[in-house]
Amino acid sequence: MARQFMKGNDAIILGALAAGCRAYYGYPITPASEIAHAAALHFPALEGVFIQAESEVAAINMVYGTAGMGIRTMTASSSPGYSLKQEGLSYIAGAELPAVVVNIVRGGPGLGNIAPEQADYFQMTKGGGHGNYRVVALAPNSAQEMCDLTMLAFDLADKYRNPATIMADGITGQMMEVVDIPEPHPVPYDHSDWCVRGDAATRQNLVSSIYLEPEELEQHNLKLHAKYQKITQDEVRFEEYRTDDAELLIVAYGVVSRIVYSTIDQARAEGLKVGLLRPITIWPFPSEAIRRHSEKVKGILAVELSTGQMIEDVRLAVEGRCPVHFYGRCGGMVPGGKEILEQYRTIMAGGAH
C-alpha cells in the first residue's frame, strides 16, 4: 500500500477512485475546489468522466442521470453550493439512486466566509430538500478518513440505493497529512434490475420520483421510511476515547474532535474524568450510545463549530437523564484547547453553560 502526503480534499478523490467511481460533475468553490481539481486530473486518466458543470444545479442533475445508469458517481461543493443541490438530492433520494455528495463546510449564512464551520449540520442530517427523505451523512476528522469514509459512502449508497454524503469542515479539507492509499476494490452490486442505460437489457426499467396517486406515494414513502429505519439500526458508527470511567462526556465530531483528544489528556492529568464520544455517522446519529452514557455521567458537553445544532440530537438522546451543556464558536473561529479545557473545569466544578 502506497503512502502519500496530501490534502484531505485530494484524499476524497483517491477514495472515490478506489471505490470504483468514474464520473464526477462539479463546480469549483472554496474551500472545496481541490476536489474538482483532483477529479479533473485523475478521472479522465482512468477513462472516467469529469465535467465542470455550468452550475451546482446542473452538477447534481448530471449526478442524477449517471446514478440512474447504475454507475458510481459523485459531486462535491461547499455550503452555498450544497444548498443549491438540495432539490436534485431530494429527487435522487426519491428515485432511490446511489450517489455520493461531499460538502466541505464554510462559514455562513449567506456567502459568509471561506473559514471552517459545522453550521450545515441541520441541512446535512435532517434532509435539506423537500419531502420525507434522509441521506447517510459521514463526518471524517482526518485526511485518511476523508479517503476511507468516501469509499464507505459509495458502498452504503449502493447497499441501500440512497444518497450518501460526506460533511467535513474547511480545515479537514485543507490540512495535509499522510494518507495510506487503498487498493481498488471491485464494485459488487448488480443494478441491472433497476438501472436505465438505453439498451434492450434495461428497456423495462424506469427511474422516477413521481407518484401521482396519493396511495402510491404513501406506499413509496413508507418503503423509504422502512429503509431509513434499517440504516438507523445497522449503520451507526462512532468512536470513544477514555469513556470507561468518564464523569463528563464530550460529544464532538470533525476537526473539533481532534482538538478534544488532547484536551481530554490534559484534563485527565488534572484529575478530571472526561471522555469523548465522536459521531462518525452524524446520520444515523449514535443516539443509543449517548443514551447509555447519560445514565452514568454527571453531564454531557457538546462542542461544535456553530451556535448549536448537533446539541439538539444530543438532548433528544439524553431525554433529561443528565445535564447537557454547550460550547461553540462560529463564523470560522475554531476553539483552542485552553478554552475547551476551561469549559471542562467549569462544568466539573458545578458551573453550567
Contents of the next structure:
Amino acid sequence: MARQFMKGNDAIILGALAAGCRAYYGYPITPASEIAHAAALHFPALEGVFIQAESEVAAINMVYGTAGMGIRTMTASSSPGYSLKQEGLSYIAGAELPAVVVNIVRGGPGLGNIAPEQADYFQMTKGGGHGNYRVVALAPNSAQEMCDLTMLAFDLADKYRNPATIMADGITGQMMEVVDIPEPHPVPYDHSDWCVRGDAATRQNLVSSIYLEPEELEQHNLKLHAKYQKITQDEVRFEEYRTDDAELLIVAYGVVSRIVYSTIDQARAEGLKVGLLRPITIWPFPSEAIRRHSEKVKGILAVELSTGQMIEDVRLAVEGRCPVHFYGRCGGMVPGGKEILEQYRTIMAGGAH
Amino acid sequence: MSKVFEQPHSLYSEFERKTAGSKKTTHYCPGCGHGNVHKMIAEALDDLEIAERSVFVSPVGCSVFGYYYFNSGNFQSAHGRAAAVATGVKRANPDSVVISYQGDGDLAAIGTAETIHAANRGENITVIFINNAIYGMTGGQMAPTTMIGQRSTTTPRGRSEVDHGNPVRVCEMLATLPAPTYIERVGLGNSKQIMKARKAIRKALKIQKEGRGYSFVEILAPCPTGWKMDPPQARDHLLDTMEEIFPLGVYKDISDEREEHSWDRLSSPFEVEKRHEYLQAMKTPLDLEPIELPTDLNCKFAGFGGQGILTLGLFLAQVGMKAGHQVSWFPAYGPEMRGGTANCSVNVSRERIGAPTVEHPNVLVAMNQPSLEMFEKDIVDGGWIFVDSGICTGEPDRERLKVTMIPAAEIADKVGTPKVANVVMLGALCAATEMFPADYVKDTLKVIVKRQELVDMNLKAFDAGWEFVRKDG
Ligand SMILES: Cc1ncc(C[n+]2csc(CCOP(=O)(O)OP(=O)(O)O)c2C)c(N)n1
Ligand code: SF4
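Switching conditions: you have the form predicted alone, so give me the form predicted in complex with the partner chain.
Below: every chain and molecule of the assembly, starting with the one above.
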C-alpha cells in the first residue's frame, strides 16, 4: 500500500483528488490555509480549477456555479470564513447541489484566535444559514480520516444532492500522520437530469432555489425534509471503544476523542468502567446509539472544545434517562488526559454533575 | 403588461415557468428596460449560434426570473454573487457561453467585490449591467448609481453627496484594470442608442465566443416604476439626466489585440488512470523496513524558532514510519507558542495513537532554557532528556531521568553549520535510546533530507551526535 506522511489538511486534498473533485475555490485563513496551498499545487497539475477567490462569499458562490454543472467541487476555510459561507450554503442546499465544504475550526467568537476549538458545532450541525436545511457534517480525528471522510463527503453530497461538510479542529488539520494513498474511483453519478452544463442535453434545466408560490415552497421544504430524514436514518456513523460494560459513557469527537481514547485503558486499570462513543457524523448525530446506552449506563459525559454545544444533542438523545455531565475547554485550550481522568473519578464517586 | 416579444429562438415563445399572470407576457412593468435587453441578448445568441451552449445567470433583482424567458441553461443566484457563480460555471466548462446579468444594486453595491475580481481575473464571461439608478425589485430604494438629488424611498429628500456619496461609475472603474477586453456603456433612450446597445451586446458575446476574454456592457435603462414616471417621461429622463452622469461610449476595447482563445482555460474531465498515477507519485520513497520497538516514544522537541525543532520531529517520525509504526507529529501553534519557543510532539507507537499532543513525554529534547524549564517536569520517571549544554544552564534531575548534556550547536558548528544542531540531537537520541541503529537512520536521512547537497552535512551531524553519546557512555 502506497503511503505518505502528511498533514491532515493536505490529506483533505488527497481525498478530494481521489474522489474526482475538479475545482477548488478558497480564501486563505489559518489554520486551514494548507488546504488551499495543496489545492493550488495539485488541481492545475491535473488541469483542474484552482481560484484564490476574493472572499469566502465569492468562493462558495463559485462552488455553487461549478456544482450546478454537476461537477465535483469544494471549498475550505476556518471559522470566520465558514460564517461567511453560510449564505452560499443555504442557496446550495436550497438548489439541491452537491458540494463539499471544509471547516478547520479555530477559536471564536469574532476573530478569536487560531488555536483549535469545536465551538462551530451549532453552525455546522443545525444548518447555519437561513431556512429549513441541513448539511451532512463529518468529524474526522486523524489524517487518514481527513482523506477518507472527504471522499465519503463527495459521495454523500452526490447521493443526496446536498452539501456535505467536514468539521475538524485545528489540531487534526495541523498534525501529520501516515496516510494510505487512496485509489481514485469513478464518479458514479450522472446529473444530466437536473444540472446545467452549457450544452444541448441540459439546456432546459434550471439551477434555482426560488419558489415564489408558498404552496410550492412548502412542497419543496417537505421534500428536503424527507431527504434529511432519510439521511438521518441511513448515514449515521460512529465508533465505540470499550462501551460494552461501561458505567460511564464518554461522548467526544475530533481530536478530543483521541485524547479521551488515550485515557480509557488507564481509567479501566483504576477500576473505572468507562467507554468512548465517538460520533463520526455529527449531523446526522448518533442519537439512537446514545439513547441505547443511556438505558444501561450510570451517566454520560460529553467532552468538547467548547462551552457546551454537542451536549445539547446528547441530552436530546438521552431524554433524561441518565445524568449527562459536561467537561469542556475553549479558547484554544486543550484538555490533557489527566484532567479528563479527574472528571471520571469525580463523576464515578458521585460528585459532580 | 408589456407587449409580447417578437421571438428570437433563444427566448421561449411561452413562459411556462412563470407561475402568476399570463404566460405570454413578461413580468416586467410597462416601459421597463429589462425586456428590451433580454431580446437583444437572445438575438445575439441566435446570430452567433451559441444559444445551445449558453448559460444565463440571474441574481436577485427584477431580472431574477430571467429563466422564465431564456431558452438556455439557467442559474438563479444570490444577490450580488452572479459574477462568482458565472466564474464557477465558466471555469468548469470553458465551452459554455456565460452571461452574468445584473442590476446596479447587485453589481455595484452588494456584489462590488465579485464584480471587480471577476473583471480583474479576466474571466471569459459577458457581464450585462442594467443601470437603472434604483433598486427596482425591493421598492425604489437608492442604488449605488442613484444620481445626486434623485429621490428614492431611502433618499426621500434626494441623494446628497455628503449623506449618501456619489453615483458609482462602473465602466470608468473597470477600465483601469488590465485584464478586461471590452467595456462599453450604452443606453436605451432612443432608437439610435438602442441600435448601438444591440451591437455592443453582440460584440461582447462574440468576444466571449472567440475566447478573447472579459466583456462588459453597461446599459442605462429606464425603471418607470422606481422613478415614478410614465414610460415616455422615463425615456426623456434617461436622455436628459442619466447620460450626463454616465457618459455613453467605449471605455476599453482591446479585442483586436487579443488572440482567439487566448483567454480559454483548461478543464479536463476526471480520468481515473491519470489521477491514480498522479497520486501514486506522492507516495513516500521510504520502503517499509520493520524494526521492533521495546517501548513507544512520546517525544517533545522544543527550542527557539529557527533551530530546526520541527524538522527534528519530522525526521524522527519518518524513521518511525519506515520502521512500520504508527506515528504522529504535531507542531505547537497558537497559545503554546508563547515565550519564543517552538515545539512539536511526536509519537512513535506500536499501537493506535491516542492524543497527538504529548502531555507526558518519555523523550524531551530541550534546545533552549525556556523549553527546559517548561517541559522537564512533565517527563515521565525514567524518561530521556537531551539538553543543549552550550545554550542551557542548570542540570536536570539525574535521579529521575536519563540525562544527556550535549553542546549540540557547538558540535554542529564544527561539522559545518549550526543549522544541523537538530540532527546532532537526533544522533544523540538514537544512540541513547537504542531504538534505531545508526545506519538505519542515516539511510533514512539520505532519502528524506530535501536538499541533496545537504545530505552529507546531515549525516556528519548525526554521527557526531551519536558518537558523543557512545563515547561518553
Ligand atoms: C442578501 C440580500 N440582501 C437584500 C436582498 C433584497 N434585494 C433583492 S433585489 C435588491 C435590489 C435590486 O436592485 P438591482 O440590483 O438594482 O436590480 P433591479 O431590481 O433594479 O433590476 C435587494 C436589495 C436580497 N435578496 N438578498
Ligand atoms: S420595477 Fe423597474 S426594473 Fe423592475 S420591472 Fe418595474 S420597471 Fe423594470
